[in-house]
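To begin, one chain is listed below as structure tokens, in the form predicted alone.
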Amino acid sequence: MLTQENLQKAESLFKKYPEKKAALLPILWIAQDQEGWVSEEMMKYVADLVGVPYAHVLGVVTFYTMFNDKKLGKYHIEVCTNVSCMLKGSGKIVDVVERACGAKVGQTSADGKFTVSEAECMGACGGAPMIAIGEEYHEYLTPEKTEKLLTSLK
């Protein structure tokens, strides 16, 4: 459920939109902000409160990678592995994370301290290669850098 600052949130938001269903992403957004990722139960209360079944909701918190449909550890670090990270290095940057992090892409570690993420692209082209640990970007990485960084996080 959400709570009730949230829900006012919520309520805010079917204002602005000719139907409640119009509102899904961005009540998602808000669940996601206040539990750290979308539960079942809390996709099943969000589809009740928008007005559309929960398979609809589940597609889309499965479709859009802004949603998190699996508990994360305390650091999410996405890595972009797209065309023109991939041709920086985002290869041997992977290689680093999961091994400082103890975590492969799609994991979280046995701490509960990392989830390890492949990004297909963050747009930072020009910074590449890149992660993300949270909403912050991290750009322009070698491999040593990345260690290092990391580690800042242990």
Contents of the next structure:
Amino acid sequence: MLTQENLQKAESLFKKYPEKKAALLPILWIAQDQEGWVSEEMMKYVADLVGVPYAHVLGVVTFYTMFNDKKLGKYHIEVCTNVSCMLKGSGKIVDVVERACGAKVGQTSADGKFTVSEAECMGACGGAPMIAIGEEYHEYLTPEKTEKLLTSLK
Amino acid sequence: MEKYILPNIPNYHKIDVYEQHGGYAALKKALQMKPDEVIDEVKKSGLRGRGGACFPTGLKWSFMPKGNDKPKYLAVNGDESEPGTFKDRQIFEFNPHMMIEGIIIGCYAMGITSAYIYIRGEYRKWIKMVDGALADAYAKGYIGENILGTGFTTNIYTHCGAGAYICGEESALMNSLEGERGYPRVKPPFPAQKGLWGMPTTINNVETMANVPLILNKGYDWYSKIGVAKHPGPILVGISGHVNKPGVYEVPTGVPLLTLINDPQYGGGVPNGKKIKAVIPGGSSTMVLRGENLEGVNMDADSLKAAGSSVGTAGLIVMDEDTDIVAVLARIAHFYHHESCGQCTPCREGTGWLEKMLHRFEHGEARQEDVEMLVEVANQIEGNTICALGDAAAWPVQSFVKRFREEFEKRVKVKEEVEAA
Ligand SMILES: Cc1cc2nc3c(=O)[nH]c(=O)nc-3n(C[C@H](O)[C@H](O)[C@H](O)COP(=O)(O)O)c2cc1C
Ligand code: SF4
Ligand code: FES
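Okay, that one was the form predicted alone. Can I see the form predicted together with the partner chain too?
What follows is the entire complex, opening with the chain shown before.
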């Protein structure tokens, strides 16, 4: 369920588009921002709100990599390993991240603090190697800087 | 040279500063012209799309039906997910108003009353910046009802993607905007006939739109003389990989790749004085070039075509002499396999085979026949799919094997030696 405030935000989106369904992705973003992920219950709720079948919402959530149908750790660490980052040593960054977070790529640390993912190019190739923590980009990394950055997270 | 898209003007992203430097004058000028005259101006300027295919922008606009009997749409492509590409983000951050002004002019020229800027989900921070700029432009009366008292009305909205490279492909982008999974559509019908919500639609890249005010401000003749005649204008080149000064640089089209890589005002050379082994000139889907063959190759459509590659998104990736070419291609193949939407068998299966085979090469487990097999699989994908992601997956493989064959054969031999021992 969306909070009253978020529900209003969601409903105000409908007027941006000629058809309600177009508001599906933006509303899923609101839902994910609120809960940190999109549960089955939330998908059903959003389906009703937008007026599409639950199966459609499920299809959309699973198609787009940024929608999480599982709970993630408090910090989502995404390491870009695509070409430009790879050339600048993203392999070492992956090692440091896995060690410092206590979680391998695709896993969440036992204390629920970190989820580590390998990411495709995030459009920051000039600042390679880079990681994203949530919405924040951290560029021009070295293994040392990465370690420092991660240990500074509370 | 003077810079127009990313000038060195502090706070240019703020509407007041943008206006102080002549911002929104092009819009005022355009609104005094007939819509067709605006399209004509863009046509004559020679502007070609900056989203990858270099399609003439004015011509694309002229495909839109005239009249206002049904709604028409503009989708501005800010998905920017082609590896090696990071230029549109600079526009969102440092010059959003030039893009917005271009969008309003485009809407006026094509009789469009709603435009959507589709921006990749990873750029949420930058979407907020664009939203801020849009709000300021609304407040000044440049967007919305009865723009500057001319009776013309148009609205511009941002729309946030959610992590899928394929949504940069124009028909997948439209499906995504409509609240669907990002599956490309079969063409025809083309978007100018049947696009968003079944209505005539134009799709243009962010940087393409940012070029439009320049043309209106200073005239097509002035614009067409920047850079090379057949592909004119300023172009944002993203330089990454093994250079001392990676970043986005604005240059006129036609600058030699070696200048972009080595000149201290651009890439600043390869670290530790190493040699250039290979260059991918325009994002990961464009064909790789050998370092020793870069003499005389320039950043424009014709020159790169003659060299056996293409401009793509002008995302220049530089690889030094120590680079493991096989590993780079394996990483690229992984990307296209991961991003294939799975609708067409040649793309879905082919990209998977390519990735698997390349991992065999990486680990010294490939056979001699596999070198040819790689090219064959790529050839079977190319041209046999619904969208150009299939081609984008094939081109790197074809060009890497053609131009660095020895690197692949070396990896085969290692295995044979191991077996003989
Ligand atoms: C797989 C694939 C991904 C694409 N990604 C983008 C993108 O991120 N941004 C973009 O502007 N164009 C992208 N394109 C090209 C678009 O389909 C379209 O040609 C372009 O947005 C048109 O704009 P332009 O004429 O201004 O260049 C992509 C094409 C393909 C096949
Ligand atoms: S070529 Fe690949 S990405 Fe494009 S529609 Fe076919 S399967 Fe999908
Ligand atoms: S390759 Fe890592 S951000 Fe582009």
